[in-house]
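Given next, in structure tokens, is a single chain: the form predicted on its own.
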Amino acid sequence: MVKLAHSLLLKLPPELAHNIGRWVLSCVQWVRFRMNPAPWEPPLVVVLPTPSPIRLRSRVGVAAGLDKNAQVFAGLACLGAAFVEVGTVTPLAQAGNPKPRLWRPGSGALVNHMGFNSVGLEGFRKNLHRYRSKVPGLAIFANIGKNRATANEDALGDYRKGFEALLGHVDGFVVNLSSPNTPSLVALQSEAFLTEIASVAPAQVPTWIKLSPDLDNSALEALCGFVRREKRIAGLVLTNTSREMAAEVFGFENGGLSGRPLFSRALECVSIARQALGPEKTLIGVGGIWNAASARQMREAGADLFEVYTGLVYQGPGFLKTLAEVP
């Protein structure tokens, strides 16, 4: 019944798909702790030597965009995720980029040009307190944006907002400066804002930054140089979606490439990351992950972690357990 239903789901409109996906992850959740309010606490057996240490039950986790204000990622535990990525949250409400705004154009891809749809941050602290005292065994990681309207001389104050608003509520932060559907923001990829981030970064929790896969590998390069050398920045979430994929594959003048096409460039990112950070700095991997084998190469390659969104839409609800094995 579960494959038949994904099956299905599959057949709908992308975002629509996604909406009702967010449902059942919302229903399974409730019926979870209505049915068994003891709270959610599996074995930890990866310890991240981060400020305040984490402890995760493997090494799979929720990239952001599935659960973008913070509704079902109690839902994500229980089908397997030892953490979840969720946002962006930007700091007001925006309704994002005109739809259609998703679409599935094959091979295991999506392309979005969603814009940081948005609750904004009162409303996804008000989500996060629903259910996150019944998962104490999941981390929780707060994917933070700057609004579409915030000019990029005024992002420092919008990335400042995020951290303010939810240090003590999320057990780090992930610096989103490389979405390609915000206009002008991969334009903050640089050392001259990143030195900005690290003076606003908590000290109590780890911070990592998400970069572009459209980065040049010497730009790549010297921004995990400033990294290494940066006390407040934990290390890097790669990558983000593809601008120039989704052209240069699939033909879309707008939105970003995600999925199956995107791996092998996430892959050569992490390994050009893990040389040039050194062994201290955590690296989260991302993109293109399809199956253990995948993962195991997005370990190899140096991620310390690794996260899954496309493959979870096309594999469905079983593909994180068949994840969590991988040491």
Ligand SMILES: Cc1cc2nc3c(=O)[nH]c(=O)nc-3n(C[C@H](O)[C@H](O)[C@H](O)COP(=O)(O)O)c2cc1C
Second form
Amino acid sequence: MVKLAHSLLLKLPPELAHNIGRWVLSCVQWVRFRMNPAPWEPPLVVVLPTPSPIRLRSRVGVAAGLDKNAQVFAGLACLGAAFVEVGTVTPLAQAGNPKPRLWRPGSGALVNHMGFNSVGLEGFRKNLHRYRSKVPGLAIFANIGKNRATANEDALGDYRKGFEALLGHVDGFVVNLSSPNTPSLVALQSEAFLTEIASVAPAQVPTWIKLSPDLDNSALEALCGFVRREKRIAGLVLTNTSREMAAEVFGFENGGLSGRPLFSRALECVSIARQALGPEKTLIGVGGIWNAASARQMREAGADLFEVYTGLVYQGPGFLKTLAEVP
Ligand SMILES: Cc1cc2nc3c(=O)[nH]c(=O)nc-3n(C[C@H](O)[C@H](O)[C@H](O)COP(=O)(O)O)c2cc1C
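Next up, the form predicted together with the ligand, please; the one we just looked at was the form predicted on its own.
First the chain shown before, then all remaining chains and molecules of the complex.
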């Protein structure tokens, strides 16, 4: 039944299918906690060496974008996620880019041009509270961004609002500087802006920076060198979607590519970063993970944790439990 429903979903227009998938997840979590109000507390076996160590049930998480508004993270925990990156959340609510903005171009890929559709920090925090206490065994990292209307010169203020509104409600932050769908956002991937982020990042929980696979290797190495020296930054999330591959592989004028064709570049970025960051910083590998073997390769390249989005869309709800076995 589940397999049949999943294959039918993949025949629907992509954004509609995503919305139905999220609705089903919200039903799963509602039923689970209605029938059994006991909190979800699996044995926590992985310890992440961050400011206050984070304990996890495994190394697999769900990447940002799937639960943009913190509505279904408890359902994702029931499917096997050890952590969920909720967001990207922007300070003020915004609608994102016009539709259509999500495509399945083939080869196990997605191209998205969502543009941070978000309920904004206030609605996000309310949503978070609804299920937060029911899943103490799930680590929740808030992926924070800036509003489209905020100029890059004022971007720090938007990130500061994200930290302030959500500190105490989440286990860590991911600063998203790499979505290709918010004009000029990727220009913030600089040492100057990272210095500013480090000056406002909280000391109590870890903050990771999420970077683009379209950075050239020397720019990536230089940013890693900075992160290695900077106490307030726990490490990196590598990678976001690729604007360049969406254009070069599939001829898209807008949007970023995720899924299978991204894997080898994401793996290369993780491996470069592990060399340049040294052993102390934590690395979250994401991009094109398709099965347990590719998750294992991410681990071998130096990722402490790994995340999936597109693989989960194509492989269906059993995917997270398969990956949870990867040591
Ligand atoms: C539809 C869609 C929406 C996304 N939205 C976000 C987002 O809001 N913030 C973010 O940091 N990454 C976002 N991503 C990127 C993913 O978090 C991830 O970095 C990327 O998809 C590569 O992983 P994957 O190949 O497993 O999908 C999005 C990806 C997709 C497909």
